[in-house]
Each structure stands twice: as structure tokens, then as C-alpha cells.
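Single chain ahead, written as C-alpha cells, the form predicted alone.
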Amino acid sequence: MIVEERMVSFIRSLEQENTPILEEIESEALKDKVPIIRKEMQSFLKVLLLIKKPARILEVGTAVGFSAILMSEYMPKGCIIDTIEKYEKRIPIARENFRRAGKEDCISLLKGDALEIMRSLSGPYDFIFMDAAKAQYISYFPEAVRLLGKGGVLLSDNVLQDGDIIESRFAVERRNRTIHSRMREYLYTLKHDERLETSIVPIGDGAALSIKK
């Protein structure tokens, strides 16, 4: 936790109810334990799209689709959105969950390792959602400026890793100490790239925000 519990739970507490099928949807994950972007991080998405108005968005990291259709919402009308997963046992359900949602027309679901797929597209996009592996963000940050247009936003979720990355790698677990490392170096790459323009907010597991100047 990295902002004060009760905080947290207040501002949970003013957090309207999002559609029927994400209500749905979002139940289902949390039963099933599959992560899903925090409540904070769900109003902090929309408000960024309705900012934004983006014309194609590119997600990293699909899971079961939770993220993607909650984008598809609130972004205008004719935009696109591809996903990105490799985890074979998440794959149809996320598909499913398109079909639930009827947004089976504007997302499109990539299979396969996202630093491949990533290499294999062409930009600009107008907004790139970072929630995958968090050991792999500084692998993926290359592709990721490339494929954004300029004045494009990347938000990259689940920073501070509930607050361990101020912590010396030595007080982390030996096994997140890798994850503590790389996104230590993916902050500091965020921060320092000359390209960038990037805002590190404690909101929800904490978010980078970009933008391409």
C-alpha cells in the first residue's frame, strides 16, 4: 500500500459503478484471482481517454480483457484498440469477454510474446497501456516510443510495487529482486529520456504517465 489505507478506501468509496458487464466481469477476475487494474486506476483511465481522444490504443498485457473493454468505453467513437497476451489459459476468455461486451469489432486480441508482437507493428498510436510482466517494461520501452505518435501518451501501471521500490534491493524478497531492479532502471529510463515527458503519480500500485513530446 502506498498511500494510506483509509484514504484509499475513501476515495474507493466515491467510485461510481462502472457497466453491467464490467461489474460482471471484474467479479469473475477477482474470484478467479486474476489481477485487474485497481479501482483508482479505473478513473484515472477514463479521465486520460476523454483527455486524450485517442484514434488507436495499444494495451500490453491483456489478462482477461477487463482493461480493454473498460478503455473501449471511453474512448471515441472509431477508435481501435489491440491487446497483447501470451498466457495461453487467459487467451479465450478474454475473447469471451469481447463477445460479452459486443466489442469483438474494436479490440483485436494479439496472441503471442508481446516484445515480438510489438516489433511487428507499425504506429502511431495514440495511447499505450503498460500492465504486463513488470520485469519486462524496460524491454518493452524501445518498441513502445517507437510506436508512439507525438504528443502520444504511455501509461505504464504498477510502479512501486506497493511501495518496495524505494526500498534497497537487499530489504526486497531474493525473488522480486530482479522485478525491484529493472523497474527501478524503467523509472529512471522514463524520467531521463529526452523524448519524454513523464509524471510518476502514487495512485492505486503507482503509474508512470507520458507523453511523447
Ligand SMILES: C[S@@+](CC[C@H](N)C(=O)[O-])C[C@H]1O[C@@H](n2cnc3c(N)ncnc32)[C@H](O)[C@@H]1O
The other form holds:
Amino acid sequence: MIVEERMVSFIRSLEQENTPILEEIESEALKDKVPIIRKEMQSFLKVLLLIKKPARILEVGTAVGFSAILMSEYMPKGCIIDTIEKYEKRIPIARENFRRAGKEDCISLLKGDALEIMRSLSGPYDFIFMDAAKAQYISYFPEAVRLLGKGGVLLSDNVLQDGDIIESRFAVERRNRTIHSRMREYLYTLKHDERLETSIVPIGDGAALSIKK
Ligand SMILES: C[S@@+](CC[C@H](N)C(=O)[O-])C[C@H]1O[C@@H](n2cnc3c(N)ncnc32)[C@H](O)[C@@H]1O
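Structure of the form predicted together with this ligand, please, following the form predicted alone?
What follows is the entire complex, opening with the chain shown before.
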């Protein structure tokens, strides 16, 4: 946890419930140990979507569709979401959740490897939510920038690696070292690419919020 636990509990105590379908899908996902966005990221995403009012959203990492359905409730009418997932087991669950939520018309599930699918897509997207394999963010980066329109927003979740990101490579567990170095490279790239303006926000497990200039 990158923010003091008491602070997180306090902030969470102020949160309002989501719609009944989101509450159901969230508790099913937590029961089945499916990783989904935390409460703090849910609020952050809602506010960003209400500010940005995107017409097209791309999500990298659907899992069982929780965040896609949440985004669909806060995007403008007529907006569409393309969301990418490669894990066979999760795809039918996500599809069923989109049906349960009545969102089949506005959410398209793109099945396969994120990088391959991103390469096949055409922009512009107004909002990209990056929430897949953390070690791959740096590989998705050129495609994400290509797919974003001018003024488009890229929100990358879980960028502070539960606090490990500030540790030296050797203080990080061996199995997390690849993610550690690739995430550092990703954050450096986001902050130094002249096409973007980026703010790294210590919320949830860390978010990077970028806009294409
Ligand atoms: C953190 S979960 C997404 C959670 C979801 N955004 C939510 O909050 O409801 C990340 C998902 O990305 C998927 N994923 C990881 N690597 C991927 C890849 N290369 N291509 C497509 N999906 C991938 C995983 O299978 C996993 O379901």
C-alpha cells in the first residue's frame, strides 16, 4: 500500500455505493480473486470521464468487465468502449457481465493479445485506460500514443508497484525485478516524451495521468 492505511480507510469510508449491477460484479470479482480497480481509482475514473466527455474509449485489460461497465455509466451518450482481454477464462464472464448490465451495444470486447490488437486498431481514441500486464506498458506505449487523438487522455493504473518502485532493483524480490525496471522506464518515458504532459498520482497503487498535447 503506497498511502497510509488509515488514510485509505478514511477516504473509502466516504465513498458512495455504485449501481447494484456494479456492486454485484465487484463482489463476485473479489470473491473469485479477479483483480479489478480499487475504490479510489473508481472515483478518479468517474471524475476524469465527466471532465473529458470522451466519444471513444480504449481499455487495455478487461478482466471480467467491471471497469468497462463503470466507465460506460459515466461516459456521454453515444460513446463507445473497446476493451481488450486475452485470458480465455475471463472472456465469457466479461461478455455475460456486459449482457447483465445491458451494455452490449456500447462495449466491444476485443479478444487477444493487447499489443497485437492495438497495432490493428485505428484512432483517434479520446481516452485510453491502461490496466493490463504492468511489465508490458512500455511495449504498449508507442501504440497508445499513436491511437490517442490531440487532447486525448492516457490513464495508466498500478504504476507504483505497491511502493516497490522507489526501492533499488536489488531490494525488490527477484520475481518482481523485470516489472520494476520496465515500470521505471515507462514512467521516465511518460514524463520525458514531448508529445505528452504527465502527472504521476499516488492514488490506489499509483496512477499516471497523461494528456497528448
Ligand atoms: C488488472 S486486470 C484488469 C481489471 C479491469 N480493468 C477492471 O478493473 O475491471 C488486468 C487484465 O489484463 C489482462 N492482460 C494481461 N496481459 C494482457 C495482454 N497482453 N493482452 C490482453 N490482456 C492482457 C489480464 O488477463 C487481466 O485480466
